[in-house]
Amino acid sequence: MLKKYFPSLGVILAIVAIFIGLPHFYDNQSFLFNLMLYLALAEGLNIIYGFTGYLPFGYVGFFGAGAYGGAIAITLLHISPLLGVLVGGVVAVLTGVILIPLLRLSGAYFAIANLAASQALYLVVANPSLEKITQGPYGIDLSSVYNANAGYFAMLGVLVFAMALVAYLRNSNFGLSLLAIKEDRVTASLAGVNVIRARSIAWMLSAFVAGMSGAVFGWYTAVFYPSTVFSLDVSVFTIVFVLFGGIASVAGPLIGALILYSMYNFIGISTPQYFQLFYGLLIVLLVLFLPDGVVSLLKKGKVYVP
């Protein structure tokens, strides 16, 4: 039974080896950290979109909630940064629980409502009246617990956790239930799948990954602002990476993020406005002509994709 997990385990071990070994040959830890960040976010988005078909344009809301949840716990409760990462994930899950009614919507209605919810979270966090808690629009300073190396490996841990979750969903009965909901939730319900419970669990697992990613990001960068962790760019990049690579697989989002974020780092930073236009056009083209991403081309070539 465990043999079906071997290909996914091979991918996970390869990613771990790459990010442990690369710093010895490529002296740009910030790039490697951000690459891991988007790999983890892409896998987290893959849980809700790849397996249930719900595309949250406001996915950054969970990321921002996790960043602020972890940072506030560290600064006010004086807990360790690693525990703050878990708190960030829990805060994102609680945010997801509050937003569960959005799952009653579908398609563009869900995407727009989710985006509006993320912007509402941003306005709450950036409210000057909450300065004593969130520091309002003035940002949070975590320089007292700053540790770049620890933050780097914490991000690797979150990435491994996200990949393991997707590997489990891809090879488990629960994952098959989610895919059944994606195909036809009425038929899935008639077959005995508890649609509401299953998609709510997927929603909260996805939020947990984004929340932990946000908390590690806050720890690693030391100083951040609401406009940084609630930036729509986070959602756009993550969505493009997942669509480009392919959904409902471990390797798909990894392929998308590795290729496109590397392109952005070496080309797009100097001309971000044009690269954002490129990403926007890419979303449209992928949805229209290659909805299952690059992995669908590999599958047509009889290549197994874990």
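From a predicted model like this one, the values you see are computed outputs, not experimental measurements. Positions refer to the first chain, counted from 1. Under this definition, the rigid core comprises the largest set of C-alpha atoms superposing within 1.5 Å between the forms. What changes on going to the form predicted in complex with the partner chain:
Relative to the superposed core, Leu290 shifts its CA atom by 2 Å or more between the two forms.
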The other form holds:
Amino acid sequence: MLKKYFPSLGVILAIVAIFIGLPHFYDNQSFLFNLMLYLALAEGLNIIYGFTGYLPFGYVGFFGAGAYGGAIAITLLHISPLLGVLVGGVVAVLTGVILIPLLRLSGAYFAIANLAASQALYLVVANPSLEKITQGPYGIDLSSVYNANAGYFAMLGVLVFAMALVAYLRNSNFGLSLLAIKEDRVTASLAGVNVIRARSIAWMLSAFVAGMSGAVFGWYTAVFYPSTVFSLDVSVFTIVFVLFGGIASVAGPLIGALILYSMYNFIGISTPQYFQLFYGLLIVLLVLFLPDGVVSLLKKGKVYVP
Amino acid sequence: MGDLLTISALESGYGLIQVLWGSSLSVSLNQSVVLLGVNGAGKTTLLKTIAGLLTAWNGKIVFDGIDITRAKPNKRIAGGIGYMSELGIFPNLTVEENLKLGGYFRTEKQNRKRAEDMYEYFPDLKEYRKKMGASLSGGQRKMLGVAKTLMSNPKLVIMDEPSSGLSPKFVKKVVEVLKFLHEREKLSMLIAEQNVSFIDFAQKIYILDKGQVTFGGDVEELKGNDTIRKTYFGISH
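Instead of the form predicted alone shown above, give the structure for the form predicted in complex with the partner chain, please.
Zooming out: every chain and molecule, the one shown earlier first.
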């Protein structure tokens, strides 16, 4: 029975090998860190969007909540950064619990409401009257616990966790029931799926991944502002990566994030003017010719996508 | 007594609009029951209320000795109600996955064994097991819907208009298949239809009109009833 997990396991091991091995040949650790960050976020978004079909435009809200939750726990409660990462994940899950009623909306209404929720969270965190806790708009300083290498491996840990979650969903009945919800909520409930519970679990798992990613990001970056960790770019990037790669598989979001984020770094920063053009063109072509992402090419060739 | 499903004085509807005005009916074990009614009579509303997709406003639903009037849909399905809606399948999942979801509550081993039965009944499905539901023809989809519903080995099979969207030739085939399954698996079934050819294998027939059950009896009684003969067999028969 465990055999069906082998292909997914292979992908996870390959990713781990890459990110352990690559720093020996390529010394831009911050790029590798950010790449892992987006890989993890893409898998996290894949859980809620790929499997249940809810498109969370405010996904960055969980990321920010995790970054602040972790950082505040580290600075005010003086816990270890690793524990802070976990706290960040839990804070994001609690945020997710508060937002569960949004799941009653569907399609664009959900996306917009979620977007608004993430911005509301941003305004709360950046509010100067909360300066004693969040430092308001002045940002958080974690330089006392700064440890780039530890942060790098913590990110790898979160990424492995996210990939393992998706691998489980890809191969289990629970994952299948989520796909059924995406297809048709009523028919899914008539198959005996507890729709409300299943989608809430997916939502919270997705939030947990984003929250932990946010907390590691805060730790690794050491100094950040509300506008950094609540930036809509995070949501948009993640969504584009997932769509580009292909949803509801382990490999799809990884491929999307690897290709597009690397491209963003190599062309986007040196020649931003061409990059925008190129990126835009790529996305238009994608929507026109490969609406199901890059991995749909493999699927058409009857290749199993883990 | 030997009733598997008993519905008494059921009232239900959508929002402020009441559709069912005190409907009562019952299905016994191994019995095939057809619920006839024209469009808008309240057939789907009645079935949805039995499955729990709509909440009963009044009245009582007892299934297998348990009052399920207020139970959640997934509890009712787990309790042994198999429900096939008009559309019924997941078009973007494979035939195999559709069947797996049909047996969502059962073990993988049970499901594999049951799927073999289904492939035996419906050889087409075996051939298309790795194909998406969307790639099946209308008739094959209907068969997948039936197979998916039977996967969980339900004590009672509820079907909402199995004939909808099918050509007359295929309707005949669906009737044959259901008749065969009723005999082979000793199914207890409640089928809502407006197509009278389904009374072919019905042991009991109810007629639903404007949210009320206006007739209950076997085929002979039905054919002996003048008004009904005019409504349902009138011009075409």
